[in-house]
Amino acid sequence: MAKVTPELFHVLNDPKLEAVLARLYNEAVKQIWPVMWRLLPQLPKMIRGGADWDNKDNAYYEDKYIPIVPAQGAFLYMQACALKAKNIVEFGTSFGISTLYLAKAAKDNGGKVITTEYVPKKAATAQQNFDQAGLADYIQILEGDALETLKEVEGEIDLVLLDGWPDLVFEVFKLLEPKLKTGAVIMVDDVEGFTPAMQDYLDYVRSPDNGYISSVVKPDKGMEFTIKVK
């Protein structure tokens, strides 16, 4: 991740939010090397085309950030603004970094973000971050198993960010798929590092017969960018 500077967040035009994001990214930077060391055995696979996700390691990440990078956040915000997205759904809140970018767009668009987090401590800390950023009114955080909590989503969905456990991406997507409006955008992080864990999802959205167009975009780091076209 690049050095955390105010220029990373200028597109948001919100000093209060930018201050919270700077704090969170600085905390995330402190965790980079321990996480990299943990992933070291999988790095060769990740570089060559992706690694599977080992669920036995989930507990290790219960206090880790592993956020989208600022360029991805700016891309999310701008894409949500371009879509005038009002009904935004996120799988994988963590400490709320990506949620804050989406919530700023929801505020600008007169909408709301529904986000879900499995770890109670992360959900509670994320809520505090939302309060500090002044965006809590534009976010509904659902605590628990996303495959259960996201059943509560109502109305047509404009934009989805899938950034939880890689091996659950396709299941969560299929849960939300009936609620996607035509023209909806779906974005998935870590698509290059953990391609095998998401191959079922990638095969599905990259097949035009299923009603999507999809490709990897790289706002600093690769994301799968998908549009529902029918």
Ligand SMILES: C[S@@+](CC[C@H](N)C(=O)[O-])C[C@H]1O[C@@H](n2cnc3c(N)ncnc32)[C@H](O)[C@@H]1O
Given for the second form:
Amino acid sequence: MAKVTPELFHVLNDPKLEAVLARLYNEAVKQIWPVMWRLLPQLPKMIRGGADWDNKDNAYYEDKYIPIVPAQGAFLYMQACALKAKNIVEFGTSFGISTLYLAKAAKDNGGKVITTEYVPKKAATAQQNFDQAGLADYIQILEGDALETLKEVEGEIDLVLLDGWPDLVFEVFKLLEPKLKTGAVIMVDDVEGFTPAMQDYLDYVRSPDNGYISSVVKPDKGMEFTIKVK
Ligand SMILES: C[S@@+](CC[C@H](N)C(=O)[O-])C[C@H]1O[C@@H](n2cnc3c(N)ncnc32)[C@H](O)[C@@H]1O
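Structure of the form predicted in complex with the named molecule (previous: the form predicted on its own):
So here's everything in the complex, that chain up top.
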């Protein structure tokens, strides 16, 4: 994302939320080059089939946004609207960018988002962002390790976003799996950059016998995606 412009958020139709997202993305953009520099040793691997996640840099990321990009946010929001998702769960809040997209859908659908973040400063700042966007009533943020906090999530879950550290994707998914509704959608970010770190998850959801249909989503050219809502 080179530049943060209002058109990036038009799908949300919520000026207060869009202003908060614009502010957060402007902060995130400033971190892109330092983060890329940090990832430089892994970049060749990330481009050629993906890298492992070795957890060595976790402390470095404690003040980094590393968010989904606005096009992913719009896609998430629209998926949640199409599903009429009410019970939405997220692993990896960071400062709350992806959560805000999901929360707008939760508000539209009469539901809620449960999200979890283990860096206390991030969780506290995310909460402020939710308040500012006017969406705090639709979000419950659980501070702590997802493998503990998400044990208390109740079914049936309509939509899951897994965007914490890639090596935990399968473990967190297995924790939530018994609570997934038939027809639930599970989305995982960074699948291409960190494929080996989540290979166990990919093998599982791509084996039809386990009851899923799964593929990387990356349309080669743009398609207008429209949902009839009224
Ligand atoms: C890629 S960022 C999430 C970005 C966020 N979804 C967004 O789009 O703005 C991953 C986040 O997951 C958090 N995280 C990693 N492992 C975790 C765990 N075991 N429990 C809770 N949070 C975790 C990290 O601290 C980090 O903030």
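Here the structure is a predicted model, which is why all the values come from computation and not from measurement. Each form is matched to the other, and the largest set of C-alpha atoms that superpose within 1.5 Å is called the rigid core. Residue numbers count along the first chain shown, from 1.
Here residue 220 counts as shifted, since its C-alpha moves by at least 2 Å between these two forms after the core is aligned.
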